[in-house]
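Given next, in structure tokens, is a single chain: the form predicted on its own.
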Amino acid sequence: MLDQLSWKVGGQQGEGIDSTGDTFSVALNRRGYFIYSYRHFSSRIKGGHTNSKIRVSTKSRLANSDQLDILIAFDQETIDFNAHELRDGGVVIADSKFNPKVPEGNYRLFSVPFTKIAEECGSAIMKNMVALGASACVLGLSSDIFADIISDKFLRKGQQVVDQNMKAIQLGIDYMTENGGVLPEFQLVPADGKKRLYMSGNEAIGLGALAAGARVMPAYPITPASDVMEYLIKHFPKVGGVVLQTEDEIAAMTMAIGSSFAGARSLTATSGPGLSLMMEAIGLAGMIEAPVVIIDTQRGGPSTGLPTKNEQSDLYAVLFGTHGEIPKIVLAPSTAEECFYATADAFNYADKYQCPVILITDLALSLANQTVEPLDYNKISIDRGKIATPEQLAEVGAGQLFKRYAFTEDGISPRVFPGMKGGIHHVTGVEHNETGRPDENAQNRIKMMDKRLAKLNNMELPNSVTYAGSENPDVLIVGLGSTMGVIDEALERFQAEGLNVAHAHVKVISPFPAKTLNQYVGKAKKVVVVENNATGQLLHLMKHFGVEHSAMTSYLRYDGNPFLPVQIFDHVKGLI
């Protein structure tokens, strides 16, 4: 029996793919399994080869698997991208109707007629269902883990509609059965059957929003980023919040300040190149010291590069984009559960200290499907900062305006929203005086960029790193975003062979963490840096803050993929 399952399903982009794959996913994280879901898909609307790959097992993994144990092919093409991956004595089973063929090698194939008995329960759309069967029988499953999944997802088409879905399982089921298709080496350990959530970063990032309040989302769709809006589109409307559809990025970004000068916490969600488009606008922000939270999903660029593709390469934009210099918070969870909650710090963040804060995230990270246990709301608070109390607004002259950028010795002032008595005052994206009147007088200019740059002067945020291993490793990986999961997964490989290797993980980006880097940094004899972009951005941004070590190197990925455990863990065994 196995503890763990590499499955993957593909087909033709729109025949259903993500579809099978959730269905399979959701059924078995109900029984307790924890699943790890990454979706490889084209940049085309309709068309294109599309897969989707499921790791299932009785532990935690935040990673694809090195091999694939099952491939379910919808056409022959799904063959010819997948086969590679198969392990030796691996399993495809393929629809009868194209004919398969699978490269030579230990590999065992089951030509089901997917389609033809889809069509019999009374559609080939059913072709999936049918596919979910036969995968089941593999693993010496009933169709009845599918029950609730399916009834939720067709009971509104009717009773009949649930019915022939199930049946179309259970005749997969009797296919296989009947074909030598009952493989108890496939069967999995069972479970502990507890129950856990599902979800992607994007979905935890939006709960995340909803959980600190936030009532007000302008956002322009873009590949990776349309899920939190999306998700935010269902869910605000029950707490009296709303998600606007902007004309482009730049509508986006300044109705979120917009919204955030009249009270409300807002953000906005975008890719690499909305980002470029809202870099003025954040600039403005920093100048009128307006909260607010940007969500950057990164994907493969530059330009329209690799819409649906992995990639890390927007380190330099969301530190060096904007024009001047503003203090910026750049925030960047490693997991779903990471998401949720820093999209909550990132709130009380820019509140705190009434500047932008940009929560990074990667493809891999925001559309992976992954296990997580229950969140604790408990751990949620709400801190909105410096506002103005009536007895300081009391204090404003007949006819004068308040100093809502008033020099003081953490350079946060107190801010006041439209409405409130005595809280008058201008607001400008010129330089300007403590009422914010424009002043470009030399000694206020260099006054106003002191106290603005002084709220993150020599500051490091709390869990700016996480740190596993030893203390004073042969080699330390340092890593970002969703690389933790195969990182720590490696780690458990030297850990298991007696290697001495540690992971570091670098959560905020900005302030940089360039202290507690140098901390554990210092203590290894080698230093790797792994990365998901062409030139080691995360490398040259730790030379840039002072992190130096005599051997520090990077190890790179820009192909549009995620790292491989055995990669991470080939990589730095050479180097030891």
Contents of the next structure:
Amino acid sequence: MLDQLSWKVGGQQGEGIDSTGDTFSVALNRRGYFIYSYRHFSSRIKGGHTNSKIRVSTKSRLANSDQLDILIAFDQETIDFNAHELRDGGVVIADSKFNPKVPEGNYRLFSVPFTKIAEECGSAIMKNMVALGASACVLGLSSDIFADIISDKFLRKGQQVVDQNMKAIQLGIDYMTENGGVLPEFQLVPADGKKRLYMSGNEAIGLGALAAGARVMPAYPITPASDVMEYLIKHFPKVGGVVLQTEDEIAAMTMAIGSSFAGARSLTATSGPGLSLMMEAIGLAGMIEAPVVIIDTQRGGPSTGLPTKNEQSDLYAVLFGTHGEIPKIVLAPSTAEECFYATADAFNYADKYQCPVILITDLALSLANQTVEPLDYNKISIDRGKIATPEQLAEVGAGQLFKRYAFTEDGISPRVFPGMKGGIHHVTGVEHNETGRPDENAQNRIKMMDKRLAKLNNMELPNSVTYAGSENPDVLIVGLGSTMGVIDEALERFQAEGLNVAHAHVKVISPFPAKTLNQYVGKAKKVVVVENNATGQLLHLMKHFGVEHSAMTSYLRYDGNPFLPVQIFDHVKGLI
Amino acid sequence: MATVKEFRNNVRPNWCPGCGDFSVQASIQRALGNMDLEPENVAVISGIGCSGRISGYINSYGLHGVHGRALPIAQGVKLANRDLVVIASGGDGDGFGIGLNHFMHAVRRNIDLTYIVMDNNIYGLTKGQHSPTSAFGFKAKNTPQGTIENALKPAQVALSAGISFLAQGFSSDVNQLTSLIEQAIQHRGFSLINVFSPCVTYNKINTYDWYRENIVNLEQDENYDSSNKALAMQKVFETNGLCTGLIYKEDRPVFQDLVPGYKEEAITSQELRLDDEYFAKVMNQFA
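If the structure you just shared is the form predicted on its own, then what does the corresponding form predicted together with the partner chain look like?
Next comes the full complex, this chain leading.
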């Protein structure tokens, strides 16, 4: 019996490959299995190979599996493109319509008339359902596991459509039963049946923003960030919020600043090219001390780069990317669950420190769906930071301006919002005095720069780095973002082999947790920084912020695909 | 009861003596005073350039942002708090050069706010380059042989884009300008007042006298009907854009009327925390 299984479905874009994978995933997630699914797709709407790789496990897995057990193919291209991932003894279940051929090797091919059976049920569209049925049969599962999902999906089209789809699934099971049957080597250990969630990083960010009280989201569509906007378009109307698709990213960012100035919690979401356009306005947010949350879901750059592929190459941009010097917080969650909580934190930090907060993910984290334990709303607090009290406002004399940028010990001045009597003041991106009036006086300039930068000086946010593994490792692996699950899995294998390896994962990029990292790095013989970019940005940031180690190297992947656990395992093993 | 005085502050504008923008500032203050608004309920959002400084010269909440972005900032303010009177203001370079894209989309969106442009056909603060509204052949610092680009006509652009309130004013007619600003604030929807506001330092062509000779005041035409879009378009073309008064006005739903779920209560006044049961419901959609 297997405790994990890797299943992939592939075909042409527009053929419903995604929805097939999703139906399979949700069915097994509801049975209590842990799912991690990753999509391969291209920047086009129809045509071109696409696939959905799904990992089913009895424990949490947040990485693609090294190999593939079962491949469902709707065309020969899918087999040609993916067969190399199949493990010894792996199975291909393909539509007999295209007379499938598998390459040489120990693979088994089941040619199943997906399309023909679907047509018998009413429409060729349902070939995906037949494939799901065939998969269920191989795994020894009944059609029941799909019943509620099919009903959720199709009931609004009528009971007949539901019945047709269920029939297609059953016929897929029946055909497979007669022509191969249950394959004993693919039986999964029964799952615990516990109810868990299944979501992508982007959805978790959307839910986090909703939970944190964000109510205004101006944004411009871009892969892989658009789902955050699309999620909130569904939910903001129910809570009186508004999502607005702007004319460009500059408008999105400045509109979010306007809403923040007025007192709303606002966010925008984008990816690299959009982030570049927002940079001037991010500087404005820093200068006028406007709390605003920016989601940057990184993809392959530079320029249009690899819009549908994974990369982690915006670190320099988010850290150094506006002109001048402003305080900036950059959070980098690593799992969908962390995306939820970190997004809520982002709004509190923005309000507390009155500065832009950028939350970065990467495509793998943003788009991969994963099983998530139920989220705890009690862990989310809403802290609006320093807001002027009625007493403070009453002290402002007639004709006087409120000191919006009052010098304080911690550099944080109380905020007021338009509509509040006694709070009138001016806000400008020009250097200004305590009331917001332009002021170029050299002394004032120094004091104001120091005030703004003091907000984050010499500090580390809580939980900036997580650590797992032995205390004095031979090799310490450092990563950020979606590589969390991949490195953890490699770590498990080292532990199983009794090797002395540890894993530090960076969850906050700014303020950079140099002190904590130095402690971890100091105890390791060697350090390897694992990143999805070509220049080792995280490693350079570590050095830049004074994380020192004599044997610190990079392990990089920048072909657009996430690391596999085996790659990290092999590379690090070579260092021991 | 607020009066014009309450919208004044003691900041001395950094505009050149004789600049048309002084009258625009005075007209805004008079209009706000006449309308009996409270200063704290007004937000003036401006762009960059000489004109952009205006948000600092009016006693209200004010935000002086980045070049060309007054409109998206102002729309963000109004979306967050629909109870505020929001005025966006800037110059021709700010609004029709770098910010033209935002202008077109603000027109389409029809979020309720008033946009006042101080149009002097030149870039002043960068010391005299031609602007998008400079006439063909206009000689400026960077066009010594005369500009070879056609001038953008704000009124034509606004009408073509489907604006719901369009007016033009002239800096030397403060009474008309004040009245237009009041009407624009009262109008539910996005309104543009393009103001011919001479730059006395760098623009020696489009002077006060030049405007006096060339502009047509539509208010003096008894037969003019500002609800007739075809007529508005005709007048704007006939006068080569050089007409003042209320040019066109129509009532159509504002953006907020059409946003599903948008509440009567300002977003900034709403409870942020979700009901626990509601959160559980939303979360369980992922189960």
